[in-house]
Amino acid sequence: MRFREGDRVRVRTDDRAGHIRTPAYIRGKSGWVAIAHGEFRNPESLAYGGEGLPKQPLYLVGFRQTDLWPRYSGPPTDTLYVDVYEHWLSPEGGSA
């Protein structure tokens, strides 16, 4: 697994056709990992009849909210939290 808890993470901004497991509200968002939940077959191969293989480690990631929707009149602290594939993150201010 490439990331660790409290690991500073950036989601990539692809936009590809098909089943796809990571939100589009989230894509190019920067986040934290709060847990790193193991490795799983990778749904976005099983979607087509594939076999998911090799396993893709999951990640819990928390995103502050206002960092999500630039009209957010809530706390500042509110959190969202997603599940993402690592193939969709790269380090915060680093390359893919």
The other form holds:
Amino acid sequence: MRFREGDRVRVRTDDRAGHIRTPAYIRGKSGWVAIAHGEFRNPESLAYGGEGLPKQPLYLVGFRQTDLWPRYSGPPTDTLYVDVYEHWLSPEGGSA
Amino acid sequence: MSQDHDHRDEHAPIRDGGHASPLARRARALEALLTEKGVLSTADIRSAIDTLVSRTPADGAKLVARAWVDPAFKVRLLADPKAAAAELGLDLTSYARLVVVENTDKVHHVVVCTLCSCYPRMLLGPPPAWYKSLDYRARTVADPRGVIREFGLELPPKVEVRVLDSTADMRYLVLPRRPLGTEHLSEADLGSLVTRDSMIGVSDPKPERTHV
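For the form predicted together with its partner chain instead of the form predicted on its own, what are the coordinates?
Now the complete complex, all chains and molecules, led by this one.
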């Protein structure tokens, strides 16, 4: 596992065809690792009959809603958490 | 219902569409092949479907009610949900990984799956149609307070609303807040207050059952 709980991360902006589990609305956004879930078979391979190997670490990543939606109408303390596989994350300096 | 019931509104007769979607046709072709080659019997398929749809929110409610009356159990439930469920006789070993999140007076969780319809079926049964709708999936991530308000719950600004978009291998179950004024209730009665929607996080349990 490359990241630890509390690490700042940024979601990659790659956009490619095929089965991916990283929703478009978080791509390019920065957040923090809330839970390191462990390793799972990679769904991007499983979806096409592959073995899903090597397994990919999965993290629950937190974001501030106001960082995701410029016109977010709720208070700035509201948050959103998404499960993201490690190969979709880049490190960012500092910790949450 | 009588044969000669009359509609006040005219509408076209309801008929079977007759043509299945490409995915449904593919599923039927696979099923036919698997049974033809003797990999599965139609009875196996029937029984797997029955197991899948036989779970109900009552299982989730049992966990919640126990957590409300037993603080040590709540700690175990949050730390290791499957082991805690096993204490109540619920065997979740063959299901996806599970995370239980606790609603408090500071944080309110709500669960959605924007990419498909991931849902803690093992404790809540099949998801309701609205959970799978594009409308719920698109709006809950961007305007959770608005969606929750439509379910009848107004959350004060000082409460952090925390959306969980479950897109991968984890399933999320919300442990709702115990309603005030329920100190006298037994664990079984508390369990009957716990609704499916409150374990998704779009509402809170009420102090009294609203249905009989």
